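Shown here is one chain on its own, the form predicted on its own, set out as C-alpha cells.
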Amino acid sequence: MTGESWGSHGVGYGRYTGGVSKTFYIETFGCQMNAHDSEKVIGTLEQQGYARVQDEVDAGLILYNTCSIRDKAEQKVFHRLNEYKKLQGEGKRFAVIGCVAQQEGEKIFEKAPYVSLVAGSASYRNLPEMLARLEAGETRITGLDDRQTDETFETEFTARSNPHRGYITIIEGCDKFCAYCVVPYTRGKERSRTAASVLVEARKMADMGFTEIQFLGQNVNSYRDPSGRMSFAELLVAVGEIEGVKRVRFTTSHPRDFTRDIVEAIDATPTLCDHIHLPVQSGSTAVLKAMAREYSREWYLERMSWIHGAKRDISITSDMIVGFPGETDADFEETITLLDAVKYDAVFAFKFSPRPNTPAVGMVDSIPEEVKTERLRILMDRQREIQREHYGRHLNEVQECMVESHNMARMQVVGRSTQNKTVNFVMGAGEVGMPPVGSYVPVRITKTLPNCLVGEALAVGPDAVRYVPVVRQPQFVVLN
C-alpha cells in the first residue's frame, strides 16, 4: 500500500458496559487497509460483546494491529509491547494481530510470553471462534493461515469511523511478488470477492448516508469477479451509479494491471474520482527489472499517456524506492526524468531496507546510506518543485469540495477536491457559519502551494439549499 496514511491510531470511544468485563482497545499502525482491517475487527469484537474503551488501562483485551511494509516494523511492535508489559499482572490479555504478526508466528509468544493471541490479516475471519477460546482460558492462540486461502475477510458487522466516507475492500493479498516487499508472504495470494456482494455493501453504506466510497486492495485494479460477471472498470462505473454516491476512489493500483478502460470509466463516469495512485518504484528499467515489477519504463509511460490524454485533468501520484542494490548514478538520474515526464501531483518516497522473508533480503545493498539519503533528498526537492508549478493550473478554478474539518483559529475550512487535493477555504462575504464536516461547497481556487490549494467558498442563492449536512451517524453497514 501506500505511504499516504502510514501512522499510528488509538481507538476508543468508551461508554458505559454495565458491568460487562469484556472491553478492548485496539491500535492500528499502516495504511487504509490496516485502517479498515481494524474497523471490520472492531465490528466483529462488538458484535460478540465487546466494548471499546478509550485508553488500554480500561481495556480487558489489548489489541495491536501491525504493519511491516516499513523498516524497523517489529522493533515498533515489541517496543509497544514492552509498554503494555507493565499492565499485565491486571488479568489483562494482549494480541497481535495483522501483518507482522503473520510475519513473526509464534515468535511473538516467545519473545512477549504475556501475549494470548497472535492472528494473522488472512484469519480475522475466525475471530469469533478465537475470542471464545480466549475466554475459556487459552493462553497461546494462533491463526496463520497460510497463503493459499481463497477466502475474504467479509464481516457481518463493520464499525464505520467516519460516517461519510466508507471502504470497501473488493480484494485481499498480492501474486506480484516484488523482490522488495513482505506483502505476499503477510496477506497471501490475490483473492476478489464477487461484484454482487460490492454493490451490496456499497447500496446500504449509500442509503446509510455514505457519499464517498474507496475500493481497497493491495493491488486493488487486478481484481478479477469469481463469477466472472464484471470487470474492475465495470465495478467501479456500477458503484458510482447508485444513487446518494457522489464520488468513488481506489487505492492501490499496479501499473501491470493497469488497463485503458479505467481510464475511459474515470473520462464518462462523472462519481468516479479524477484521481488514480499509480506506484512506478524507479524510473529506471535495469531496476524495475531487479525489482521484480514485470513492466518497463516504457509500459509505464505508455499508460500515463492514457491518463495524460483523457478529457478529465486526472490527478497522478505514486510511490517511489532509492537506493535498492545495484541503483547506480544513471538508473537514478532516469526517476529524476520520470518526475519530469510525468509531472506527479505527488509522490511517496522510501529508502530502500530489506524486508524479512524477500528476495531483496538476499542482495548485497550495496548503496551507502548517505547516497541513499541524498537520492531521496533530490528526488523530493525536485518533485516540490514541480509540484509548486503544476498545482498552478487550478489558479481561478471552481472545484467541489468535501468538507472534513474546521480550523477555528483560521476561520477555515478544510476540504478534499476529487482529485484528492486539500483544499483550505474561507467562507464568502456574508456567509454566515461553517459548512458542516460531509457536505459539499463549491469554492474558487485563488492560492495555490506545493501541498495544497487556498480558496473561497462560492455564494449560493438564498432560495438554494446551500448546504445539506448528513445527519445520519451509521455505526455498521450489515450484510445480509
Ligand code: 5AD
The other form holds:
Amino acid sequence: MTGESWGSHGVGYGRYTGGVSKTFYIETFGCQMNAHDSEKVIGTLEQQGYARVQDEVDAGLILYNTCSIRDKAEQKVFHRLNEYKKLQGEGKRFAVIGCVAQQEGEKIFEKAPYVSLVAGSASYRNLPEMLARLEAGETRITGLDDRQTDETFETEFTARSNPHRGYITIIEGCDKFCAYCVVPYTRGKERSRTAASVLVEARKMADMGFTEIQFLGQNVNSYRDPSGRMSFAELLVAVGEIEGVKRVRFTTSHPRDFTRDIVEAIDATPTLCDHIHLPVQSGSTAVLKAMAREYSREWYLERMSWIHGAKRDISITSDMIVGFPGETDADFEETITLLDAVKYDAVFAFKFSPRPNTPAVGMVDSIPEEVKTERLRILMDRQREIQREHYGRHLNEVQECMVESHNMARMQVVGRSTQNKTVNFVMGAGEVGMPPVGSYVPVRITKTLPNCLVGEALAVGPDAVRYVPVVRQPQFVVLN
Ligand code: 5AD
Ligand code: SF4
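Having seen the form predicted on its own, could you now give me the structure of the form predicted together with 5'-deoxyadenosine (5AD)?
Let's see the whole complex now, leading with the same chain.
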C-alpha cells in the first residue's frame, strides 16, 4: 500500500458525474515503481476533480494497482476482485491497473464483469481521457499499450506520499528479457526521460523541501538521455548538486549495464548515498546463462571489486532466485560461496515461480518445492550470519540518520542511514524531545544486530542548529 496522500487539491470535490461519485479508493501492490505510479495516478485523479477516501465502501471508483512478479499473482488478483464484487452497486466503478492488468488484459472483463477499466502502466498518460469515458458511462475501457509505446508517464500532478523523500522515474520498461521475468511484457519497452525534465522535477522537489530523491527504473543503468546530454552517472551527480538535496538513491541496477563511473560518482559526491542494490540472481554462471542474464559470476565479481575498492563504505544488496529450472546442488553452492565473497548487507531471496509468457515457463520447473524451500532456508541462514558479523563494522561509528518515525512506547527514534540501514536510537543525555520526522541527526552506533543498528544521538547542546525539515507549499510538483 502507498501511504496517505497529503493535502487536498483539485476542484469539484464529491461531484457526481453520470451517476459516478467522484471519490476514489486505491490499493497498491508491488515494487517501488508501482508505488510511485500510484502517486502519479492519485495526483492525476485529484487534478481531475476526484477526492480520495480511505474506505472502499465510500468510493465511487475503486482502483486496484496490481503486481504480477511471482507466486500466482493473477489468482490473488481475481480472488480480491471477487471480494470487491459484494461492493457492487449504483455508481460504483472498478478499475484494475498495473502489471496484472497488462498481463491478463480483457480476460479481466470476462472473469470480473463488474470491472470497467483495465490499464497497464504504459498507458497511464491517457488516464484523463479514460476517466472521461468512464464518467460518460462506458464499461469496457482498456489501456493496454504493449511494447509499441515510446512515451513515458510524466505528470505535473504527483501526490507524493512522503513529504521528505520522493521518487523520480528516470526510465520506464525493460528490454532485458531475463528468462524468468514478466516485466518486459507488463511494463513495455525501455524508454528514458530527458535529463532536462528529470532535473526540472528534482529542482522543484528540492524547492518544496524534499531532501532525499530516489531515482527509479527497472534498470536505471541502461538510462540513455534522449537528448544525449548526460550519462546516468552525470545525472546522479547533477541531482546531487542541487541545493537542498541531501541524499540521492537509485534502484534497480543491472550488472550487465553497471559502469565504473557510478562508483566514482559516489566517491566524489557526498550527497550520493553509500548504497548499491545490484541483483545477482544466482552465483552460478551456468544458471545465469539459463536465466539469460548476459553476465557470468566473474563479470559480477569484477563489479563487486570496483565497489569494494571505493573510498567510501558502499553497502551492497542483492536479489536472488533459488530453484531456477536445472539448478543443481553444485550451482546452489556457488550462490552460497558468492554470499561469502561479496558480504551483502541485505539479500532478498525468492523461490523461482514460473510466470506467464516468460521463456522459463516453457522450461521444466524441475526443482521440487521442498528443495526450493530448503535452499531458501540455507541461503537466508547463511546471509543472516554474514550480516550479524558484517554489521559489526559500524560499532562506534557516527552515522547521519534521517528520522523516519518515533517509537513512543520505547522512547526511540527510527532513522535511516545513508546505507539504507534502519537505525533505532535514543536521544543523548540532556536532549529534550524528539527530532521531527525528516530531520537529520548524527547518531553514535552502540550495538549492531543482523538487520539493524542501535545508537544514541550525539549530544549537540541546546544551541546547536540541527537540520529542520521544511514544510512545503504547494503540494504538487509543477513541471514546465
Ligand atoms: N520467480 C522468482 N523470483 C522472481 N523475481 C523476478 N521474477 C521472478 C520469478 N519468476 C525476483 C528477482 C527480481 C526480484 C524483483 O524478484 O530476484 O530481482
Ligand atoms: Fe510487480 Fe514487476 Fe510490475 Fe513491479 S514491475 S509491479 S515488481 S510485476
